[in-house]
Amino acid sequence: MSVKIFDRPETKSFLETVSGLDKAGGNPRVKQVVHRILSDLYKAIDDLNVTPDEYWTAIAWLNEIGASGQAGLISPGLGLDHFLDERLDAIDDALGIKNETPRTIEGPLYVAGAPVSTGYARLDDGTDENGHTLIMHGTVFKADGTPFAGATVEVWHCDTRGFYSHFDPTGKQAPFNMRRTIIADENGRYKFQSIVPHGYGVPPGSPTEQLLSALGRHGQRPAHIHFFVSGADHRKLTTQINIAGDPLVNDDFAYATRDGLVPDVVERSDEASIKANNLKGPFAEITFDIHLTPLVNGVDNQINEQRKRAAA
């Protein structure tokens, strides 16, 4: 049998007195999207006829992912993060701005406090047996078009594991391994030597990975590599670029994959490009020039500052 209570008045009065809105104190933002959320998950449990069983499962759940830390890994993987980053787009269309370089998901990973350099920085500490290197490089660009000298670029990856140093379970890798500051030099030029990452996949038998198990999907990302871009009077870019010719380009359980956002990747192996990059052997090259946007009124309106990020 389905009964259903929503829409019952005495229903709509506990809503209101659940979300505080009978109440003078409090905060009226908060109010308002709690009883929104409130408001769409009763109609939910009306109209679908959720069971308690389900619904106490479901808290269970809530309660694992709090336990892991990986509300931050669900939230790409439910393509919350992705529908941001499309809300974001729309209100720049809205503005008249265009993003030549596409913003996309930042990811939980990112760890401040990482060596600074200019120019030039060496990210990977050679330790890692099965990588292939990596050379990157590119020019950052105002929101005229001019080249940006001074502009601020945060890079980081995973190994060949697929683990990231700070969140590294088995504990080899140095601090800020894969992780540098580099500030472009007098032609808004920035490099760096590392190791082609690989991708990787949820943590086995996560909380994160039976739900997408029960969705009937994977939890399996490509091969990346992590940007924050900045610069005066512009606004931070929050991205990421996908190495071409992984298989799960297309396939991403975070959704964030977009187009501008896969380079190629050139297999560099005669003694000119070696020797030019001071190197022993052959190596992948990767050019990718990053475009800032300008801000709006004086103001960036897409950083988010409140976020919770790991620091060393």
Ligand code: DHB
Contents of the next structure:
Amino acid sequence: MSVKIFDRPETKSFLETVSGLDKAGGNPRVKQVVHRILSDLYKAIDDLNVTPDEYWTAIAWLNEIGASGQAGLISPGLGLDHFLDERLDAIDDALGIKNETPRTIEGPLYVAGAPVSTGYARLDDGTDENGHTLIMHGTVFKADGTPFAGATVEVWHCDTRGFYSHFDPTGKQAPFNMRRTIIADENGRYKFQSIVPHGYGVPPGSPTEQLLSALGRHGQRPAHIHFFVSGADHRKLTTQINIAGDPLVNDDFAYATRDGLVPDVVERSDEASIKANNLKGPFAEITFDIHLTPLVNGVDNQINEQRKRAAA
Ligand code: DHB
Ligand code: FE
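Requested next: the structure of the form predicted together with this ligand (the form predicted on its own having been shown above).
Expanding to the full complex; the earlier chain stays at the top.
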């Protein structure tokens, strides 16, 4: 039996009561947002004839997502992180700001407090036996196009099993493995040695995976490397590069792939290149320059400091 009660005046006034709109106290913005989201939800329940069993299945799933700390994992999977990026792009378009290096999602696996060095860092501790050596480097540029000496390049990525340090279910990795902060040198250059990461998958059997499966989707990401890049009088850039050639480059469950963020990976096996990088054998090389954008009226209009991030 399908019934419709959303349009009743009683429902409308009930939604206002539930959202506190008939009271003076509380936070007006929270009231506004809760009222809108609850209204959309009530209407969806009514329109789709959602059964109590379906409703309570959803509540149990929400409890599981919360208990496993996976709200930040399913959020990109549902495209919300990418949608927020598209909105920031649209705001920048309206302001006339060009993002020469595109932004893309942060993901849920950043950890604050990585070791800091100037110009160069080794990211991996050498224990990932399947790792293929990676040399990645480039120049950070200011909004005026000049090299950005002293810019901060925070970089993090996973190992060849797709596990990040601090979130490794096997407990195998040392703290801050494959996480570093590099201060760009006097020419604005950064460089690091690490291993080429492999793709990442959401935890098997997790509530995140359960929902994706119910949508007929996978929970895999192509191999990628995360960056926060910042510097005085510029906006902080959150971005990632994908490893070119990964079969999932255009099939990312988190929708982070963007034009301009899939740099070439060049295999080097000649002696001169190997020696120049103090290596013992062949390696992969990625060159990637990063362009920052200016503050807007003196402030970073995109900063999201309220986001909860792990501190070591
Ligand atoms: C997820 C994991 C990542 O490594 C990432 O970059 C983005 C999202 C996730 O599990 O949702
Ligand atoms: Fe990631």
